[in-house]
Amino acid sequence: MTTADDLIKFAKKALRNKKFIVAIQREPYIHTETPDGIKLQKTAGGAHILLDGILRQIGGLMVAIASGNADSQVVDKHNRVLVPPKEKAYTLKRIFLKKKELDGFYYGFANQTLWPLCHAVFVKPIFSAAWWDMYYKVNEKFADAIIEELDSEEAFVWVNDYHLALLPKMLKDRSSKITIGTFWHIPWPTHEIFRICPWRKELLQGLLGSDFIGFHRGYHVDNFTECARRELGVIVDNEPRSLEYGQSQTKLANIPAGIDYHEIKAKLERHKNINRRIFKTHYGITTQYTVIGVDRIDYTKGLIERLKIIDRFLEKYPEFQEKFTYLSIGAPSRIHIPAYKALNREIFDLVEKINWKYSTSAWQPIYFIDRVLPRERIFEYYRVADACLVTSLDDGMNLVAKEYVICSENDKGMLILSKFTGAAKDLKTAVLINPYNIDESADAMFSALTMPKDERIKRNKAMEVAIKENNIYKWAIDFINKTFENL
């Protein structure tokens, strides 16, 4: 198994002399004003995390976007703040924005346009020269934010995700010194929901700006490959998979993303006596079952479906009612856009409407809290939840199954998984489903909470060595390794 130690020694040799810089849209870390003082406040899970754990292991300095209300008041003259606090173990520039530009760039441009457009879940993206306007002038900043710390040095830059698809054209364009790695997080759409974008040839040609580009799954980067093909005219080489663009030649992989599996163990040491009461404790949940579900609250979650199936559940397995208990995590997101303002609204009301049908006065059978909770107690609930249920119809990767199947105790919880997740691929052995069919999906829920002991620690103990083994570690060795190969 690949450790922290194997990434040190490997960032190290790979390295060399080069600075080493992740660009990335959400900070880990923000400062916040209360009536205590300026406060640090680690943010909700996502690709930043998984980045600040890499970071905090081989040090260099991580470029996002302020987010806090006292960022501005711990920074130095260029914008940096050395974090965590304790540790120091690297720095964090950050780039301010005017909320015209949030709006343009983030709410507008990111997750209205490109978000619908790479997750097939029939959501219909908005095209908006003006947003697309403030996305380039972001990606802007961030040029200018990366090139303000390089000198003349040598570096190697880590650009994550959807957000930033124009920045490493722009870096490229700025200095022949930069050796530029893009890992897309979420899907990439077949090339008949891509070619009705506007912008579709600049934001390829900005992607094409690396020297390599990771997906989570194979199919993602063949979308991209035809993409740029039929879009651009690239040559494509396929042994080992290589676009040849203009003087350029940008290689794709697929690579993907573990997490830190024994950050969470250690954490989990701290909590060994936590058992089924917590739930009691907290909620006055007291029933046989618990299954749990964590999202932020988004359209490709599937969190309709996931209604649909326990409420199905509960009407084709009536022995269960009284008995079961599904508890819903939700982190609101992106509050502000109007399909997520009416799907929040969906949620609530199918809630209150499953509850109406199915309650007594001592018992309903969901509990939906909307509100952002600490990791370390979401990872004692997954501890003793009888089972995890991963609904999302488009997925690119779905950190929350791998943290669901490592917390949980081996002959006691089960995962039950979209196969439109891109971790199904490496959990095969959890008990996978097609929300959309809400029927078998109910099916697939009774089969996991009355399966054999023996068989769940069997599927549990194949999906704990597929995450060892596909760890944090690998993942950024693996994507560092592919990025300088044949350089």
The other form holds:
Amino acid sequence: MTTADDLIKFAKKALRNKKFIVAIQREPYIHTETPDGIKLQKTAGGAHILLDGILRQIGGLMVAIASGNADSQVVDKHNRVLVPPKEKAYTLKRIFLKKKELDGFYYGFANQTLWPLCHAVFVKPIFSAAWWDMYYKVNEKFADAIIEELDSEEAFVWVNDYHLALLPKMLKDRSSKITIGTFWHIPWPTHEIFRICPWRKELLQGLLGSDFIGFHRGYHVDNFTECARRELGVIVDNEPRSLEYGQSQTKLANIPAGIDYHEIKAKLERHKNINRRIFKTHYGITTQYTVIGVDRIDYTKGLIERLKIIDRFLEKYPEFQEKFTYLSIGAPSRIHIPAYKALNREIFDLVEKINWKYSTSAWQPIYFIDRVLPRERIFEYYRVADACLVTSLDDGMNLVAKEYVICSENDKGMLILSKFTGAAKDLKTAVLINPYNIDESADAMFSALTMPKDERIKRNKAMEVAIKENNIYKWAIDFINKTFENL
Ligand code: G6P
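Alt. form predicted together with 6-O-phosphono-alpha-D-glucopyranose, vs. the form predicted on its own above:
Once more the chain from above appears, this time first in line as the rest of the complex follows.
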């Protein structure tokens, strides 16, 4: 199994005299003003937490958008601050955006144009020239911030995700000393879908500034290749996949992201004595079965479908009424976007409707908690829950699925996982579902909850081996390796 030490050794060699820079929209640490002074908070899970883990091991610079109301008070004149406060392991350089910029870039182009364009969930992307201008401008701000940090040295820049599609080309145009690896965490659509985007060529050209682009799944590598071939006429080499465009050469591969197996196991060790009474203490839940769901509240996560599955399950298997609770932890997300506002309302209404349908004086089937909980608290819930529901309609990877499997007690929990997540390829022995098929998914829930202990253990062990092997450190090494291959 690959360890943090392997990554450190590898990175020291591979990045020798190169500066390591990560460009990412979301910062892992935010400073907020409180009545007791400025407090530092670590933001909730996601790619920024993976990259924080890597930077803490090998040091370097992270460039990200400021998001805390006291962020500006703790940075130096170059907007830099050392993080985490005790370790001071790496430098976080913050980009401060005006509200208008954040609106157009993040709430607009990134999350109302690219996000629905790339996820096959039938939410119409909105195309606005004003948002595109802001997206361009903010990508440029990232390029400026990175170039400002470089002297004459060479650098390796790790560009993270769909917020920064234009950055690779912008950097390559300004310096020949930068090697760029980009990881695209969300799906890449087929050409039939992608071609509706007015800025499709610019997006592709921007990304082709990278030396390497990583995706979670082979589908997405193929879709990207086809889009670049049709839109830009790139020359495709298949062994290994590489696209030639003008003078540039960009390699592509699928390298599914892993999680920090060790860190999570170590955290769990501190909560060994947790048992299912935790659900009673925290929420008054006393049923025999508790099924958990942990998500950002996003229309790609199939949250409405999930509630319908629970409704159908209770209807079809009435013996579970009063014995079963679904505990949903939903982190509010992108709440200024109309589609997200509507989703929140729809969830609230449906939860109320289902609870009204089945509740007795002593029991309600669903608890919906719409706030961010500390990671360790969630790990405690994972540990003792009887099942976890991941019902994404389309999802690049889904790390909740992997985290649940390694936290849950092997003989107790079972993962019910949508086939439409990248994670489903790695976690083949989960109970796989098509969340659009409500009836079959309700049956799958029944079989997960009534599965013989031996089989549960067998399936969980197989998944745990896969997660342990393909952990975050292996992923990072693969990513850096691929970027520098044949350069
Ligand atoms: C997805 C994206 C990430 C993003 C995360 C949370 O997983 O791939 O890049 O950070 O969602 O979304 P948010 O809008 O809160 O950053």
